[in-house]
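One chain comes next, on its own, written out as structure tokens in the form predicted alone.
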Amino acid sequence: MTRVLYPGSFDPITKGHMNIIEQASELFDEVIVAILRNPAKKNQFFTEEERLDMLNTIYSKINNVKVVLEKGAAVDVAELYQCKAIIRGLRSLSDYDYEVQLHQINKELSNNKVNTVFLFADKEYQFLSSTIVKEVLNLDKPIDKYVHPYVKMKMYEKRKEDNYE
């Protein structure tokens, strides 16, 4: 069987992240979503148990797509999960020198174990990004096109509860 893994912080996730999984799936046998923390991002939206609970929802019905919380190095939780490699999205040429740089690392920190795919994001997906998101949602502007619906009624809440507190 081969295993993947796919990280990120998914906060929230977006329908370019679900575009990556789609894909990621149909080409593997499993596809391990890894919610990870990361302490570099201070200001959290959804808290990780929330957005574990929105990637739970989205992908219960998906027999060969795991979701997962984690924490540390992506390389870590691959080789945890017995995964040949980790699951990348590119949207553009700004992401690939970063890119190119965890594919690396992530290379010589695994022994060669781990190795690196790299998924384009469908062409109405390559602009997006969590933080476009956001911003939108606070723009008061229609973010249907952009999350899940399960998304989008848990970013209403979450925005409703902010307001208030």
Second form
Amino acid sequence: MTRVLYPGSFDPITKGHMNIIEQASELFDEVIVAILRNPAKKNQFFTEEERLDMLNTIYSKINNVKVVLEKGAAVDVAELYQCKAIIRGLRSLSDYDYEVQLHQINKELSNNKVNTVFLFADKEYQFLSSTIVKEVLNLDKPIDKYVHPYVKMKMYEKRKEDNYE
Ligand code: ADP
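Requested next: the structure of the form predicted in complex with ligand ADP (the form predicted alone having been shown above).
Now the full complex is given, and it begins with the chain already shown.
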């Protein structure tokens, strides 16, 4: 049985992430989607618990996709869940340099135990990022094409809350 880990911030999950998860769930027996606390990213839009709720709602009926919230290094989480590899999505050349570094450091930190598998999102999602979706929301433009309907609802709710603060 081959289990893989797909780590990220998912703030929020976009259809680009969902496209990668779908591909991974077809290629491997089980995909653990891990929301990882990233202390470097301070300005979060959704809390970790809110992100967990969104991912759990979207994937509750998909048997081979499990969602977890963890802290620490991705390689440690991969070992904890006995994952053979880490899945990362590649969009463009601008992702490439950073992702190669991450792959190398993760191999080293895990004593060559954890490899990284790169997947490409379908072309309609290649420009998509969580940041861009938040910007489109701020511009008051439709976000239906970029996020799951549940995430869209939560983003509208969050914007309303923020406007009242
Ligand atoms: P991180 O903070 O680790 O970059 P993200 O949630 O932004 O977390 O992204 C998690 C993973 O998903 C990364 O490998 C990222 O490159 C990939 N990813 C994000 N958006 C897309 C997309 N539209 N197409 C393909 N891969 C994507």
